[in-house]
Amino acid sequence: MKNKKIVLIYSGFERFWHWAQAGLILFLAFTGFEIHSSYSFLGFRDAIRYHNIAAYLLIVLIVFAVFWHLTTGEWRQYIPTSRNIVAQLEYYVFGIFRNAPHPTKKTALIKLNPLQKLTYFGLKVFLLPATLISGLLYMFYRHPGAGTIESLTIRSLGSIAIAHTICAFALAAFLITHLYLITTGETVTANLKAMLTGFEELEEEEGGRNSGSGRHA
(Lines of atoms letter the chains of each structure in order from A and count residues from 1; the text may use other names and numbers.)
(Lines give C-alpha, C1' and ligand atoms only; values in the text may rest on other atoms or scores of the structure.)
Protein backbone atom coordinates (compact mmCIF):
# COMPACT_ATOMS: atom_id res chain seq x y z
CA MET A 1 0.00 0.00 0.00
CA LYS A 2 1.38 3.39 -0.93
CA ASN A 3 1.89 6.08 1.67
CA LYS A 4 0.01 9.35 1.49
CA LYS A 5 1.39 12.84 1.88
CA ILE A 6 -0.16 16.28 2.20
CA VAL A 7 0.85 18.33 -0.84
CA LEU A 8 0.26 21.98 -1.75
CA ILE A 9 -1.72 21.78 -5.00
CA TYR A 10 -3.39 25.19 -5.35
CA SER A 11 -1.60 28.49 -4.68
CA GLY A 12 -3.21 31.43 -2.90
CA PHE A 13 -3.89 33.32 -6.12
CA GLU A 14 -5.23 30.20 -7.79
CA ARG A 15 -7.77 29.74 -4.99
CA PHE A 16 -8.71 33.44 -4.98
CA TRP A 17 -9.16 33.41 -8.76
CA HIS A 18 -11.26 30.25 -8.64
CA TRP A 19 -13.70 31.51 -5.98
CA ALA A 20 -13.85 35.07 -7.31
CA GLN A 21 -14.59 33.80 -10.82
CA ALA A 22 -17.25 31.40 -9.52
CA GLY A 23 -18.88 34.15 -7.46
CA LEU A 24 -18.93 36.62 -10.35
CA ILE A 25 -20.34 34.07 -12.81
CA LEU A 26 -23.09 33.10 -10.36
CA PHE A 27 -23.93 36.77 -9.77
CA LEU A 28 -23.96 37.43 -13.51
CA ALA A 29 -26.36 34.51 -13.95
CA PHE A 30 -28.55 35.78 -11.10
CA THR A 31 -28.80 39.31 -12.51
CA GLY A 32 -28.95 38.07 -16.11
CA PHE A 33 -32.01 35.93 -15.52
CA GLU A 34 -33.68 38.87 -13.77
CA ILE A 35 -32.94 41.02 -16.83
CA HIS A 36 -34.76 38.34 -18.83
CA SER A 37 -37.74 38.80 -16.47
CA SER A 38 -37.43 35.32 -14.95
CA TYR A 39 -38.13 36.94 -11.56
CA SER A 40 -37.91 40.31 -9.83
CA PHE A 41 -35.52 40.95 -6.95
CA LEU A 42 -33.19 43.89 -7.56
CA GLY A 43 -35.42 45.57 -10.13
CA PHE A 44 -34.77 45.75 -13.86
CA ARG A 45 -32.57 48.87 -13.86
CA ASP A 46 -30.46 47.80 -10.88
CA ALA A 47 -30.12 44.28 -12.29
CA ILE A 48 -28.66 45.75 -15.49
CA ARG A 49 -26.35 48.08 -13.57
CA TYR A 50 -24.99 45.38 -11.26
CA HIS A 51 -24.75 42.91 -14.14
CA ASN A 52 -22.53 45.36 -16.05
CA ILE A 53 -20.36 46.05 -12.99
CA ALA A 54 -19.86 42.32 -12.41
CA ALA A 55 -18.95 41.89 -16.08
CA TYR A 56 -16.21 44.54 -15.79
CA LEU A 57 -14.89 42.90 -12.60
CA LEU A 58 -14.78 39.53 -14.35
CA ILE A 59 -12.81 41.04 -17.24
CA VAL A 60 -10.29 42.54 -14.79
CA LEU A 61 -10.01 39.19 -13.00
CA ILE A 62 -9.45 37.37 -16.30
CA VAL A 63 -6.68 39.81 -17.26
CA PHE A 64 -4.86 39.13 -13.98
CA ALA A 65 -5.47 35.38 -14.35
CA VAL A 66 -4.05 35.33 -17.89
CA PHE A 67 -0.96 37.22 -16.67
CA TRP A 68 -0.53 34.78 -13.77
CA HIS A 69 -0.90 31.72 -15.99
CA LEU A 70 1.62 33.05 -18.51
CA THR A 71 4.23 34.11 -15.96
CA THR A 72 4.01 30.92 -13.87
CA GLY A 73 3.69 28.47 -16.75
CA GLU A 74 0.41 27.15 -15.33
CA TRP A 75 -1.18 27.55 -18.77
CA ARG A 76 0.41 24.20 -19.63
CA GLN A 77 -2.06 22.52 -17.28
CA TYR A 78 -4.86 23.13 -19.79
CA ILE A 79 -3.26 21.78 -22.98
CA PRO A 80 -5.62 19.01 -24.16
CA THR A 81 -4.30 15.48 -24.61
CA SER A 82 -5.86 12.33 -26.02
CA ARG A 83 -3.91 10.06 -23.67
CA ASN A 84 -6.24 8.19 -21.27
CA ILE A 85 -9.24 10.27 -22.36
CA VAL A 86 -11.33 7.17 -23.18
CA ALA A 87 -10.32 5.53 -19.90
CA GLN A 88 -11.23 8.73 -18.06
CA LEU A 89 -14.65 8.85 -19.72
CA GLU A 90 -15.30 5.18 -18.90
CA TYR A 91 -14.30 5.90 -15.30
CA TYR A 92 -16.83 8.73 -14.93
CA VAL A 93 -19.59 6.71 -16.63
CA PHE A 94 -18.97 3.28 -15.06
CA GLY A 95 -15.84 2.94 -12.94
CA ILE A 96 -16.67 5.59 -10.37
CA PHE A 97 -19.76 3.61 -9.34
CA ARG A 98 -17.71 0.43 -8.92
CA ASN A 99 -15.05 2.14 -6.80
CA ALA A 100 -12.51 1.50 -9.57
CA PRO A 101 -9.06 3.12 -9.34
CA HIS A 102 -8.66 6.46 -11.06
CA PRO A 103 -7.07 6.03 -14.53
CA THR A 104 -4.85 9.12 -14.15
CA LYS A 105 -2.60 10.26 -11.33
CA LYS A 106 -2.83 13.72 -9.85
CA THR A 107 0.27 15.67 -8.83
CA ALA A 108 1.18 19.30 -8.20
CA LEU A 109 2.50 19.41 -11.77
CA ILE A 110 -0.43 17.52 -13.34
CA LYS A 111 -3.58 18.72 -11.60
CA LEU A 112 -6.10 17.93 -14.32
CA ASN A 113 -7.15 14.67 -15.92
CA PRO A 114 -7.62 14.49 -19.74
CA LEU A 115 -11.35 15.32 -19.66
CA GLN A 116 -10.73 18.25 -17.33
CA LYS A 117 -8.03 19.60 -19.63
CA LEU A 118 -10.35 19.40 -22.62
CA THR A 119 -13.27 20.94 -20.71
CA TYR A 120 -11.31 23.80 -19.16
CA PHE A 121 -9.53 24.51 -22.44
CA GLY A 122 -12.91 24.92 -24.14
CA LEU A 123 -14.18 27.02 -21.24
CA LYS A 124 -11.25 29.42 -21.21
CA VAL A 125 -10.52 29.65 -24.94
CA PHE A 126 -14.05 29.55 -26.37
CA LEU A 127 -16.98 29.76 -23.94
CA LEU A 128 -15.86 32.56 -21.61
CA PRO A 129 -14.55 34.78 -24.45
CA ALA A 130 -17.77 34.20 -26.44
CA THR A 131 -19.85 35.10 -23.39
CA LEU A 132 -17.89 38.28 -22.69
CA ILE A 133 -17.70 39.43 -26.31
CA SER A 134 -21.41 38.88 -26.94
CA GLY A 135 -22.22 40.63 -23.66
CA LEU A 136 -20.04 43.63 -24.51
CA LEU A 137 -21.55 43.89 -27.99
CA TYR A 138 -25.01 43.82 -26.45
CA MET A 139 -23.99 46.41 -23.85
CA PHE A 140 -22.52 48.79 -26.45
CA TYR A 141 -24.89 48.22 -29.35
CA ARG A 142 -25.41 51.98 -29.32
CA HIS A 143 -22.12 53.73 -30.01
CA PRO A 144 -20.92 57.17 -31.15
CA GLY A 145 -19.91 57.56 -34.77
CA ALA A 146 -19.23 60.67 -36.90
CA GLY A 147 -20.94 62.93 -34.38
CA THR A 148 -24.07 60.76 -34.17
CA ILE A 149 -25.26 57.80 -32.14
CA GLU A 150 -25.24 54.67 -34.27
CA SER A 151 -26.73 51.28 -33.49
CA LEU A 152 -26.34 47.73 -34.60
CA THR A 153 -29.27 46.50 -36.63
CA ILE A 154 -32.19 44.90 -34.81
CA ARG A 155 -31.40 41.59 -36.51
CA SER A 156 -27.77 41.57 -35.39
CA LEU A 157 -28.72 42.67 -31.89
CA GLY A 158 -31.20 39.82 -31.65
CA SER A 159 -28.55 37.33 -32.78
CA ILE A 160 -26.09 38.69 -30.23
CA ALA A 161 -28.68 38.40 -27.45
CA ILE A 162 -29.42 34.79 -28.42
CA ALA A 163 -25.71 33.94 -28.55
CA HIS A 164 -25.14 35.52 -25.13
CA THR A 165 -28.07 33.60 -23.64
CA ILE A 166 -26.84 30.30 -25.11
CA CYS A 167 -23.41 30.96 -23.60
CA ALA A 168 -25.04 31.72 -20.24
CA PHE A 169 -26.93 28.41 -20.26
CA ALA A 170 -23.72 26.59 -21.26
CA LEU A 171 -21.93 28.17 -18.30
CA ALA A 172 -24.80 27.16 -16.01
CA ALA A 173 -24.55 23.57 -17.28
CA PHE A 174 -20.81 23.62 -16.65
CA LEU A 175 -21.30 24.86 -13.08
CA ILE A 176 -23.88 22.18 -12.31
CA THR A 177 -21.59 19.46 -13.68
CA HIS A 178 -18.65 20.95 -11.80
CA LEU A 179 -20.59 20.92 -8.51
CA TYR A 180 -21.33 17.23 -9.00
CA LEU A 181 -17.74 16.34 -9.86
CA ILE A 182 -16.52 18.16 -6.73
CA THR A 183 -18.17 15.39 -4.71
CA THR A 184 -16.31 12.60 -6.52
CA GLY A 185 -13.10 12.85 -4.49
CA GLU A 186 -11.88 10.30 -1.95
CA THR A 187 -14.52 11.83 0.29
CA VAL A 188 -17.47 14.03 -0.63
CA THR A 189 -15.69 17.16 0.66
CA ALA A 190 -12.06 16.32 -0.24
CA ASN A 191 -11.95 18.39 -3.44
CA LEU A 192 -13.77 21.30 -1.81
CA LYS A 193 -11.30 21.35 1.09
CA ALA A 194 -8.38 21.28 -1.34
CA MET A 195 -9.65 24.38 -3.13
CA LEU A 196 -10.21 26.12 0.22
CA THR A 197 -6.87 25.27 1.86
CA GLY A 198 -4.69 24.59 -1.18
CA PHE A 199 -3.55 21.26 0.27
CA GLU A 200 -4.57 17.78 -0.82
CA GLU A 201 -3.67 14.31 0.36
CA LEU A 202 -2.00 12.40 -2.48
CA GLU A 203 -0.35 9.02 -2.70
CA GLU A 204 3.43 8.98 -2.59
CA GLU A 205 5.19 6.68 -5.01
CA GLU A 206 8.67 5.25 -4.73
CA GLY A 207 11.36 7.88 -5.02
CA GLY A 208 9.28 10.49 -3.18
CA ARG A 209 7.25 11.54 -6.22
CA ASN A 210 3.74 12.54 -5.17
CA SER A 211 0.72 11.47 -7.16
CA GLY A 212 -2.84 10.40 -6.54
CA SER A 213 -4.97 7.53 -7.67
CA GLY A 214 -8.03 8.45 -5.65
CA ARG A 215 -11.07 9.98 -7.30
CA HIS A 216 -10.94 13.66 -8.07
CA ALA A 217 -13.16 16.01 -10.04
Ligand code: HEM
Second form
Amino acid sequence: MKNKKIVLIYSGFERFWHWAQAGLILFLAFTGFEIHSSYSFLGFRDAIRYHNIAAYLLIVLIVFAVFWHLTTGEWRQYIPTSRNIVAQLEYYVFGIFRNAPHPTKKTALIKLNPLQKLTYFGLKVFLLPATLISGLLYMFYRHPGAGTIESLTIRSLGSIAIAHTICAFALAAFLITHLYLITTGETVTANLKAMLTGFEELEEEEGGRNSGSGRHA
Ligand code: HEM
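Please show me the structure of the same protein in the form predicted in complex with the ligand, now that we have looked at it in the form predicted on its own.
The next block holds the full complex; its first chain is the one shown before.
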Protein backbone atom coordinates (compact mmCIF):
# COMPACT_ATOMS: atom_id res chain seq x y z
CA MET A 1 0.00 0.00 0.00
CA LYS A 2 1.28 3.46 -0.88
CA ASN A 3 1.99 6.05 1.82
CA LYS A 4 -0.22 9.09 2.09
CA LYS A 5 1.08 12.58 2.69
CA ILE A 6 -0.54 15.93 3.33
CA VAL A 7 0.62 18.12 0.45
CA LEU A 8 0.17 21.83 -0.28
CA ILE A 9 -1.72 21.86 -3.57
CA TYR A 10 -3.09 25.41 -3.78
CA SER A 11 -1.09 28.46 -2.67
CA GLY A 12 -2.67 31.37 -0.80
CA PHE A 13 -2.95 33.49 -3.94
CA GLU A 14 -4.43 30.63 -5.94
CA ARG A 15 -7.16 30.12 -3.34
CA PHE A 16 -7.87 33.85 -3.09
CA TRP A 17 -8.06 34.09 -6.89
CA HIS A 18 -10.33 31.03 -7.15
CA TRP A 19 -12.85 32.20 -4.53
CA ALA A 20 -12.78 35.85 -5.62
CA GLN A 21 -13.38 34.77 -9.23
CA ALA A 22 -16.17 32.41 -8.19
CA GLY A 23 -17.84 35.14 -6.10
CA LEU A 24 -17.53 37.76 -8.84
CA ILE A 25 -18.83 35.44 -11.58
CA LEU A 26 -21.80 34.43 -9.40
CA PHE A 27 -22.54 38.09 -8.66
CA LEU A 28 -22.16 39.00 -12.36
CA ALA A 29 -24.56 36.18 -13.26
CA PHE A 30 -27.00 37.33 -10.58
CA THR A 31 -26.98 40.98 -11.70
CA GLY A 32 -26.64 40.05 -15.39
CA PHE A 33 -29.78 37.91 -15.44
CA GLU A 34 -31.64 40.75 -13.73
CA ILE A 35 -30.50 43.06 -16.57
CA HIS A 36 -31.71 40.30 -18.90
CA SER A 37 -35.14 40.70 -17.18
CA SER A 38 -35.16 37.14 -15.81
CA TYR A 39 -36.30 38.56 -12.43
CA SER A 40 -36.34 41.80 -10.47
CA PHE A 41 -34.41 42.16 -7.23
CA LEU A 42 -32.00 45.11 -7.11
CA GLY A 43 -33.85 47.11 -9.74
CA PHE A 44 -32.66 47.49 -13.35
CA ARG A 45 -30.47 50.59 -12.81
CA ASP A 46 -28.69 49.26 -9.72
CA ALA A 47 -28.24 45.87 -11.34
CA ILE A 48 -26.39 47.59 -14.22
CA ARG A 49 -24.35 49.73 -11.79
CA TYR A 50 -23.25 46.74 -9.68
CA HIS A 51 -22.70 44.58 -12.77
CA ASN A 52 -20.29 47.20 -14.14
CA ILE A 53 -18.41 47.51 -10.82
CA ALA A 54 -18.07 43.71 -10.50
CA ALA A 55 -16.93 43.54 -14.13
CA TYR A 56 -14.09 46.00 -13.46
CA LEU A 57 -13.10 44.03 -10.33
CA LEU A 58 -13.05 40.81 -12.37
CA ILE A 59 -10.82 42.44 -14.99
CA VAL A 60 -8.35 43.57 -12.27
CA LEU A 61 -8.40 40.06 -10.76
CA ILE A 62 -7.78 38.48 -14.16
CA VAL A 63 -4.78 40.77 -14.76
CA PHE A 64 -3.24 39.67 -11.43
CA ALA A 65 -4.07 36.01 -12.12
CA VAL A 66 -2.46 36.11 -15.58
CA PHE A 67 0.67 37.68 -14.05
CA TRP A 68 0.73 35.00 -11.30
CA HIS A 69 0.28 32.13 -13.77
CA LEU A 70 3.05 33.44 -16.03
CA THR A 71 5.57 34.17 -13.27
CA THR A 72 5.02 30.89 -11.37
CA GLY A 73 4.81 28.71 -14.51
CA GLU A 74 1.48 27.37 -13.23
CA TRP A 75 -0.07 28.09 -16.66
CA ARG A 76 1.46 24.77 -17.72
CA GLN A 77 -1.14 22.94 -15.59
CA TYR A 78 -3.74 23.87 -18.22
CA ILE A 79 -1.99 22.59 -21.35
CA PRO A 80 -4.48 20.03 -22.74
CA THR A 81 -3.33 16.43 -23.18
CA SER A 82 -5.02 13.42 -24.75
CA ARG A 83 -3.17 11.03 -22.38
CA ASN A 84 -5.65 9.20 -20.16
CA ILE A 85 -8.54 11.28 -21.49
CA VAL A 86 -10.70 8.28 -22.50
CA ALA A 87 -9.99 6.55 -19.17
CA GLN A 88 -11.00 9.73 -17.36
CA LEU A 89 -14.22 10.00 -19.37
CA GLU A 90 -15.02 6.32 -18.69
CA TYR A 91 -14.40 6.97 -15.02
CA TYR A 92 -16.95 9.83 -14.90
CA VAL A 93 -19.54 7.85 -16.89
CA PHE A 94 -19.13 4.36 -15.34
CA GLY A 95 -16.22 3.96 -12.90
CA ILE A 96 -17.37 6.55 -10.40
CA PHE A 97 -20.62 4.62 -9.82
CA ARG A 98 -18.70 1.36 -9.21
CA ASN A 99 -16.17 2.85 -6.79
CA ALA A 100 -13.37 2.38 -9.33
CA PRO A 101 -10.04 4.08 -8.55
CA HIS A 102 -9.33 7.50 -10.09
CA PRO A 103 -7.46 6.94 -13.39
CA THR A 104 -5.33 10.08 -12.91
CA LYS A 105 -3.31 10.40 -9.73
CA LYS A 106 -3.24 13.95 -8.44
CA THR A 107 0.18 15.30 -7.47
CA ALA A 108 1.44 18.74 -6.48
CA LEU A 109 2.91 19.00 -9.97
CA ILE A 110 -0.12 17.62 -11.84
CA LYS A 111 -3.21 19.01 -10.15
CA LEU A 112 -5.67 18.54 -13.00
CA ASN A 113 -6.89 15.42 -14.76
CA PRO A 114 -6.97 15.53 -18.62
CA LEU A 115 -10.67 16.49 -18.75
CA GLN A 116 -10.13 19.28 -16.23
CA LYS A 117 -7.15 20.53 -18.25
CA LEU A 118 -9.29 20.65 -21.39
CA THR A 119 -12.26 22.31 -19.64
CA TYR A 120 -10.21 24.95 -17.83
CA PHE A 121 -8.18 25.63 -20.97
CA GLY A 122 -11.44 26.31 -22.85
CA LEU A 123 -12.71 28.43 -20.00
CA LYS A 124 -9.59 30.57 -19.73
CA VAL A 125 -8.70 30.84 -23.40
CA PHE A 126 -12.18 31.07 -24.99
CA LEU A 127 -15.16 31.49 -22.68
CA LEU A 128 -13.87 34.05 -20.16
CA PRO A 129 -12.20 36.24 -22.83
CA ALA A 130 -15.39 36.04 -24.97
CA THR A 131 -17.50 37.08 -21.94
CA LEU A 132 -15.12 39.89 -21.12
CA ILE A 133 -14.81 41.20 -24.69
CA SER A 134 -18.56 41.04 -25.38
CA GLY A 135 -19.15 42.71 -21.98
CA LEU A 136 -16.71 45.52 -22.74
CA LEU A 137 -18.22 46.05 -26.21
CA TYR A 138 -21.65 46.16 -24.55
CA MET A 139 -20.35 48.71 -22.02
CA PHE A 140 -18.55 51.03 -24.41
CA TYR A 141 -20.96 50.76 -27.33
CA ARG A 142 -23.53 52.35 -25.06
CA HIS A 143 -21.49 55.14 -23.56
CA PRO A 144 -20.22 58.43 -25.05
CA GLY A 145 -16.68 57.12 -25.59
CA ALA A 146 -18.19 54.53 -27.90
CA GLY A 147 -17.28 56.41 -31.07
CA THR A 148 -14.21 54.28 -31.55
CA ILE A 149 -16.15 51.06 -31.12
CA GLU A 150 -18.73 52.12 -33.70
CA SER A 151 -15.90 52.33 -36.16
CA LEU A 152 -15.67 48.53 -35.79
CA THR A 153 -18.96 48.62 -37.74
CA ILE A 154 -20.99 46.97 -35.06
CA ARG A 155 -24.48 47.59 -36.42
CA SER A 156 -26.51 47.14 -33.30
CA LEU A 157 -26.28 46.20 -29.69
CA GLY A 158 -28.38 43.11 -30.47
CA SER A 159 -25.54 40.87 -31.65
CA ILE A 160 -23.33 41.91 -28.71
CA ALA A 161 -26.15 41.29 -26.23
CA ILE A 162 -26.82 37.84 -27.72
CA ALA A 163 -23.10 36.93 -27.67
CA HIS A 164 -22.76 38.12 -24.05
CA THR A 165 -25.91 36.24 -22.99
CA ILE A 166 -24.73 33.00 -24.66
CA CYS A 167 -21.44 33.36 -22.73
CA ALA A 168 -23.41 33.91 -19.51
CA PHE A 169 -25.45 30.71 -20.06
CA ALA A 170 -22.29 28.77 -20.90
CA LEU A 171 -20.64 30.03 -17.70
CA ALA A 172 -23.75 29.07 -15.70
CA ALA A 173 -23.59 25.56 -17.24
CA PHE A 174 -19.91 25.36 -16.33
CA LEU A 175 -20.65 26.39 -12.72
CA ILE A 176 -23.34 23.72 -12.31
CA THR A 177 -21.07 20.97 -13.70
CA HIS A 178 -18.19 22.30 -11.60
CA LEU A 179 -20.29 22.05 -8.41
CA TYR A 180 -21.01 18.38 -9.15
CA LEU A 181 -17.42 17.56 -10.09
CA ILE A 182 -15.93 19.03 -6.91
CA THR A 183 -17.71 16.23 -5.03
CA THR A 184 -15.91 13.55 -7.08
CA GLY A 185 -12.47 13.71 -5.42
CA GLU A 186 -10.99 10.98 -3.20
CA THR A 187 -13.82 11.80 -0.76
CA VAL A 188 -16.91 13.97 -1.34
CA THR A 189 -15.32 16.97 0.39
CA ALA A 190 -11.60 16.42 -0.45
CA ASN A 191 -11.53 18.85 -3.39
CA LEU A 192 -13.49 21.54 -1.54
CA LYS A 193 -11.26 21.24 1.54
CA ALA A 194 -8.14 21.50 -0.64
CA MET A 195 -9.40 24.75 -2.21
CA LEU A 196 -10.25 26.11 1.25
CA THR A 197 -7.13 25.09 3.17
CA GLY A 198 -4.65 24.57 0.33
CA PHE A 199 -3.79 21.06 1.61
CA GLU A 200 -4.84 17.63 0.43
CA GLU A 201 -3.95 14.10 1.46
CA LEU A 202 -2.38 12.41 -1.56
CA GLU A 203 -0.73 9.09 -2.27
CA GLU A 204 3.02 9.40 -2.39
CA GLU A 205 4.36 8.50 -5.80
CA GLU A 206 7.46 6.42 -6.32
CA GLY A 207 10.48 8.71 -6.33
CA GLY A 208 8.66 11.06 -3.95
CA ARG A 209 6.76 12.93 -6.69
CA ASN A 210 4.46 14.38 -4.12
CA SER A 211 7.24 15.36 -1.81
CA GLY A 212 9.17 17.62 -4.18
CA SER A 213 7.21 20.76 -4.92
CA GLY A 214 4.44 20.52 -2.34
CA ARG A 215 5.00 21.45 1.31
CA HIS A 216 3.97 18.90 3.91
CA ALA A 217 1.77 19.72 6.83
C1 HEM B 1 -15.60 41.61 -17.34
C2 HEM B 1 -16.68 40.97 -17.61
C3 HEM B 1 -18.03 41.59 -17.95
C4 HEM B 1 -18.36 42.81 -18.48
C5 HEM B 1 -17.41 43.92 -18.88
C6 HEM B 1 -19.80 42.86 -18.58
C7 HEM B 1 -20.55 43.93 -19.04
C8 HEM B 1 -21.89 43.93 -19.23
C9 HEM B 1 -22.67 45.07 -19.70
C10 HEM B 1 -22.09 46.44 -20.03
C11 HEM B 1 -23.97 44.68 -19.78
C12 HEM B 1 -25.14 45.54 -20.22
C13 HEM B 1 -25.62 46.41 -19.13
C14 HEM B 1 -26.52 47.48 -19.70
O15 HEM B 1 -27.61 47.13 -20.19
O16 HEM B 1 -26.12 48.65 -19.67
C17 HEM B 1 -24.03 43.29 -19.39
C18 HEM B 1 -25.17 42.54 -19.39
C19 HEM B 1 -25.22 41.22 -19.00
N20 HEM B 1 -24.19 40.50 -18.44
FE21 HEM B 1 -22.28 41.09 -18.28
N22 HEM B 1 -20.30 41.68 -18.14
C23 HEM B 1 -19.26 40.87 -17.73
C24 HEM B 1 -19.32 39.61 -17.20
C25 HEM B 1 -20.49 38.88 -17.10
C26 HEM B 1 -20.57 37.54 -16.52
C27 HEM B 1 -19.38 36.78 -15.96
C28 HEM B 1 -21.88 37.16 -16.64
C29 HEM B 1 -22.55 35.88 -16.21
C30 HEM B 1 -21.98 34.80 -15.78
C31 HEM B 1 -22.62 38.24 -17.26
C32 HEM B 1 -23.95 38.21 -17.58
C33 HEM B 1 -24.65 39.23 -18.18
C34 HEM B 1 -26.02 39.12 -18.62
C35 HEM B 1 -26.91 37.87 -18.54
C36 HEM B 1 -26.38 40.37 -19.15
C37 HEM B 1 -27.72 40.74 -19.76
C38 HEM B 1 -27.60 40.58 -21.27
C39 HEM B 1 -28.85 41.01 -22.01
O40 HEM B 1 -29.93 40.53 -21.68
O41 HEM B 1 -28.72 41.81 -22.93
N42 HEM B 1 -21.74 39.27 -17.51
N43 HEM B 1 -22.75 42.87 -19.05
